[in-house]
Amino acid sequence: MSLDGRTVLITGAAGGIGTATARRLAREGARLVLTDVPGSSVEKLAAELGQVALTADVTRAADVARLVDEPYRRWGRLDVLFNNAGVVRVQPLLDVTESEWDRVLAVNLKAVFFVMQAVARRMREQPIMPGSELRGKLIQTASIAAYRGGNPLMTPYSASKAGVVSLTRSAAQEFARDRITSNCVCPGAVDTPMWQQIDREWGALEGWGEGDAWKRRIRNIPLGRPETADDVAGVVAFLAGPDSDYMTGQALKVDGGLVMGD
């Protein structure tokens, strides 16, 4: 149990990659604070895993302060942040409104930054993790959308995820002196509720049937199968654990080979 005793905060924990990661980290022995929006199933997940649940809106400063304070209130420290909350919308570039742009960027980039900032302020003041040379770890969820030629049907999403990669690298530079690492995962086509939404919205625009957008997206994956949330959770567990202690500023593509190279 490589994460035995480590405390972890997961945003966007109630579905997809967040849920799979919560289950994986719990099996590895981590103590978790799981957070998602009100009305989500985060309390049910926390009860299943014997962990702590908080409902919060990561775009609200008061909620961010409350969710970051929770692991310190309970355990006196936070070892790992998995900054995972995100939203998407599929629509033509010329149809994107200011309010829709603001909604996607608020959750996917602005909130990622301010949750990271709030956590780093606390992490840099805490003692080194037992058995490590680090005080803490910051892990963000980006996407291969940050690297593939921009999809004009997901322009705000792609822009936000490119921003997350940039934030990850800036934080790695800034907090290395404090013994805090910063890395991100870049998933590909993951079989999650988010991709079910993408399939519906993309298919409606193109006149395709249910599942057609998904089939088109996964047919050229070099490893020959669609990605699961567990594929990503395993990499997050690695980044949260001791074997990645000498890694920082990295964006790890977990996509079955869809994007190769820089």
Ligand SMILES: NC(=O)c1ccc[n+]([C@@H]2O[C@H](COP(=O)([O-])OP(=O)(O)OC[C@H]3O[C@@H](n4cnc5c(N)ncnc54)[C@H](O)[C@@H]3O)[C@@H](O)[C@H]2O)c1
Second form
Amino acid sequence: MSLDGRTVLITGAAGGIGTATARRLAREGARLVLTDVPGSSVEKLAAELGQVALTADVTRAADVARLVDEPYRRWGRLDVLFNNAGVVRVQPLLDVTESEWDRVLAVNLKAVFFVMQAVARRMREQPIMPGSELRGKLIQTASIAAYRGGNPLMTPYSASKAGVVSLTRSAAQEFARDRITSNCVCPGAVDTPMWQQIDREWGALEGWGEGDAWKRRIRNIPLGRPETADDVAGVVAFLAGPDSDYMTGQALKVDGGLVMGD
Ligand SMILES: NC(=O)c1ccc[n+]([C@@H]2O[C@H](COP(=O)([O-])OP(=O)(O)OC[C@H]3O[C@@H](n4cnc5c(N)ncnc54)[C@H](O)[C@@H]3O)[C@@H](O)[C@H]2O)c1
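Could the form predicted in complex with the ligand be given as well, to go with the form predicted on its own?
Zooming out: every chain and molecule, the one shown earlier first.
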């Protein structure tokens, strides 16, 4: 098992991509702290996988301190952060209010930064990972929304994800000397609760029925099928494991070919 004993913290673990990744990494032998908001199914998932659950809101500084502390309290180290929690809202650019902007950016960009910062502070003080030349790995979830030249129905979301690519690269430069890598995944259109929300909100704006927005979105995927959360989980497992140790500052598109090039 390539992740045998590796300790991993996953935010947004109760969601589609977080859950698929938790299952995949657990299968590969990792020890996991799974976090999501109170009221989510994160405790059920952790119990099923025999892993640790922690409810936390990543936009609250006290919660971030608590969740980053957990792997250090239990295991004395954190090898991999999967900084994945996110929210979306489909709405025309001119309807975006300040509070809606703040809500999306608070989770998708500000919290991603402060979780990463809190983890990096601890990671750079820990010894090198067993059997590796690295001290730890930071992995963010961005999106192809960062690349599509913007999306006027998801303006705050797209801006937040472009920001995630940027802070992934700042961290890669800052922490290379500490032997900590930082990379992100950019999923395409993944069949998760988030896309069910997009389908509802986009469909309501256009007067479409349930599932119509999804069908339009997946129609032109070069690889010819919609993306599953497992498609993303496999790439996160690669980034969490030893085969990606010489990669840092990269944004990996996992989208069936929707966006090719930069
Ligand atoms: N589904 C897609 O097509 C797609 C495409 C590109 C990128 N992404 C990104 O992938 C990540 C996971 O998305 P998903 O599709 O699994 O969506 P999802 O809605 O199924 O999961 C997101 C999870 O984040 C959690 N979360 C939200 N706010 C939080 C907070 N304040 N504190 C802690 N947890 C919080 C939610 O409770 C949820 O469980 C997100 O960052 C999303 O933007 C998704």
